[in-house]
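One chain comes next, on its own, written out as structure tokens in the form predicted on its own.
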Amino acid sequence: MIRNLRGSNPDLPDRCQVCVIGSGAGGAVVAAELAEAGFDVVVLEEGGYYPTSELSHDPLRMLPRLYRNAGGDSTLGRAPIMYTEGRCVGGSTVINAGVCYRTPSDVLHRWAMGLGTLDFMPENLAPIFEQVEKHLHVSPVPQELYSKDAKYMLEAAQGKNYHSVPVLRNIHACQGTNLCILGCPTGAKQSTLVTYLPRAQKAGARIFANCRVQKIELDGDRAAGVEYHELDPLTGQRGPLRFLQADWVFVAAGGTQSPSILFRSGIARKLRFVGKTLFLHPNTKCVGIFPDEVNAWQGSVQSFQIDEFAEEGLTLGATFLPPGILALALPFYGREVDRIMEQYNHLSVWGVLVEDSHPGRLRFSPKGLPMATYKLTRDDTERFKFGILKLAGLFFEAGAREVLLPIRGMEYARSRDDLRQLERYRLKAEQLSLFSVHLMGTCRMGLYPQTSVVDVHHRVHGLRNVFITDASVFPGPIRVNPMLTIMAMATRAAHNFVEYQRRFSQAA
């Protein structure tokens, strides 16, 4: 079984062989595999443990459960973007939309050519891909789970002929609740709480949770083992220091907390590209008023993309919020937010993505913890402002009656004439009010320790034996949901890992 770590805990471990920090797409998939091929693993999550019979639909329970700083953080710069991250068994996969797309065949090509390895290549990672999908039953989502504002903004696309595909979900019998991020609870999500990490308990893992690591220890160019204490996620009360000593250490703590362990283990003072190329994919939301119900609550959290745009690095769709999350996501205040959410049953929201061509990078305070800077350039501001322009056109296309702009100064458009005053508008960064939940790169992988973090097989350059498995080595950014990505990657990486353990035992 999964454990919450307790001071008189009898069954605290004190050594293995594998030691693996996170529980999510990257961790759970290093522990199942390691686990599965005869390693003594053991995972320690920052987050508690949530089954699903625990999870419920009320945000202001499940928010600081499941997220970290209940889903608060921002970035620092003239264009905050407000992110989020899991902190919970099962990590972000336990509150993401389930969207599992794979890598496009550009960006590998493009990633094979700069680490020298033809591993990247899409036809050799297709077998790979076609494996963690079959773990998870990756599918398209079926016609019966579209939601009526989804099939509103799909017919309003095939009026304009762009180009669109069916989303690919990891979900098994989906009863359409549209309670995604704040944990499936039906369990037809296939995250790591449900699939991978069972996976790992059945081979032997030993998973932990509310346990925080401080530190890896190191002893010259080798980790001795981790430092951890007992965290209460609700107050942050923490324990005593342990430490597990490992034979191996796996990293898989996520865009920002990889590289803060990094830093307070000191091997961000050797590794100056720590934490130096923040990737986002900024994203941003329309919400359109429709004349009648369209009961966006009934379907899918999301059912299709539209790819028209995908080489100016611009993806749209149509997503879901629950009332809570969506009366604070509004830019107002008072009766206004009291007006729109009296309409609630005739609200959509709508969203564009934007590939991010700048990154920006985290600064650590001297206790080691993250804060992001991130610069948004005015090629991607004028990108946002292409993309708002598409999404309130096909809101009116498809008959919405106003759309609520993300713009601080012109919230409203009332008229296809209020989107040509838009047009006309030089937009500034700062009036955008944007989202982020795809947070990657800043534990690059790359060729050399001068420019990166990790060799091609996740290893951390100048360490023997301590790995980074999640999307904070990504090499840039890859403008799809990152989940599958993560674990096609960690899947990989735990192949090739265990194949040179077997070829280095047989040798000695």
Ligand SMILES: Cc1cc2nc3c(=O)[nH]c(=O)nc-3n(C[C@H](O)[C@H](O)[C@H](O)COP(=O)(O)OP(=O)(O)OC[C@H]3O[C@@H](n4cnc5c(N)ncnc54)[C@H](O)[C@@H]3O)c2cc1C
Second form
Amino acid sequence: MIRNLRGSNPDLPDRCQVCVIGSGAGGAVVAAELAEAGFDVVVLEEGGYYPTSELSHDPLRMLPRLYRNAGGDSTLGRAPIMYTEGRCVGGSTVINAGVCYRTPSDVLHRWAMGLGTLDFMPENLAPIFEQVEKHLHVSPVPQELYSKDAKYMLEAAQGKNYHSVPVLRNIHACQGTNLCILGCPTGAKQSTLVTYLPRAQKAGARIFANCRVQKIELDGDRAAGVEYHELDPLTGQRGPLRFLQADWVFVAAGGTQSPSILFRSGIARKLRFVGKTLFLHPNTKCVGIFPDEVNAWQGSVQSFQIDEFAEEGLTLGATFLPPGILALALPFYGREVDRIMEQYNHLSVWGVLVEDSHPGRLRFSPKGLPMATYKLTRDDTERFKFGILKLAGLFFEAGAREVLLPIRGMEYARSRDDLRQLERYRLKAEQLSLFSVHLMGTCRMGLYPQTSVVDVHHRVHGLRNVFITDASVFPGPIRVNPMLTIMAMATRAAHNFVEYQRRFSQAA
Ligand SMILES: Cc1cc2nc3c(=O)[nH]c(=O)nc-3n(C[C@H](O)[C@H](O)[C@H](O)COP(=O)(O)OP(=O)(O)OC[C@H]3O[C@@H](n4cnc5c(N)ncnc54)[C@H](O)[C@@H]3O)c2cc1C
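Having seen the form predicted on its own, can you show the form predicted in complex with this ligand?
The complete assembly is shown below, putting the previous chain first.
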């Protein structure tokens, strides 16, 4: 059973072989692989435990429980970017859309060359991807789950001869409730909550919810264990600091929190790249208002993606936001929000994601809390303008009577003439409403401690028994949704670790 500390007082651990920090995409995979290999594993997870039966469609209930800071974080800089991360047992995999793509081949080739290892060549990673995909039931979204507005987008894209690909998702008997981002209420989405974590537990791993790691305790070039405390994520109330002794520590706390743990542990003083290269695949959304009801809430959250502009670093797709979240995301106030939300059944949300050309960075408060700064480049601003024009053009092609644009000062397009005006317009970054759900690269992998944080085995440079296995180790952005890449990398890291320990114990 996952220990949830709400009200109860189970025995907290004070010794284990492997401590895994975080239970999301990276942490859960490592926990399962290492527990199955016979290691005594403890997972410490800051967020609460919410099994499928406790997940609901109510954003006011689910956002504070499943999301860090109730989903309300933002970067500073031009333009500010709202970002969200999961904070619960299962991490961001519980609240994500379940879109599963392998790392594009060109990205893997670049990584393999830069890291000097053939391990990252697509053909060498393929068996690992297959293994992860099998466990997650990765499969194309069935046609009957295509929402009506997604079909409109697909037809409009086909009319323009844009290349598109069916979306692969980690779903098993999906009912099309379209509530993925509030936690799947039927358990169909194969998040780590219902896949890797039960597997880890079955193999003996102990998983503790509501336990936040403060820092890694170092003894020379080794970790002695971690300092942690109980935390009620809803009230912020903390218990006393405790110590968990561990032979090995695997950090998988996600794109902003893993570097923060390193900072609080004093590791960032030696490794200057901690927090330095923050990539976040910024995205934005246009909202189309159709004359007929599209009822976008019926179907799959995403069913295909338009990759016609992949070479330009752009991905387009129909997505979905539940009413409470869409109302929050609209760049309007008061009566205008009423006017738009009254037409909810006629609304469709289509988005564009940009592969960022330049990273931002994290800075840390004296207490080690992260603050992200990010400046959208002129090139990326232009790419957003291009993407918004394409989305709005597709909306009109599909019959929308009005398109709400994510641009301050130019919020409405009611005809193609309005789009022609936008074409000529010099868009400034600060006018854009931007979002991110893919935070990566803040403890990046590389050959040298001067320019990276972990080596190709995920081991923190200069430390013998500390590894990082989450999105923060990406050497750069990857253009596609990152979960599968994180899981494949974590699987490889765990396999290498087991093999190394086996050889080491044979030699000893
Ligand atoms: C709304 C949304 C939609 C998304 N959609 C997709 C998608 O469709 N496809 C896709 O591939 N990706 C998607 N992503 C991104 C993907 O889910 C993440 O990139 C991935 O889960 C990151 O894995 P991770 O292991 O780095 O971190 P996470 O999965 O976020 O896990 C980190 C865990 O560590 C815990 N933690 C943090 N600090 C501490 C601490 N100090 N002590 C203990 N525990 C700690 C956190 O609470 C969290 O549970 C989406 C993300 C979001 C937020």
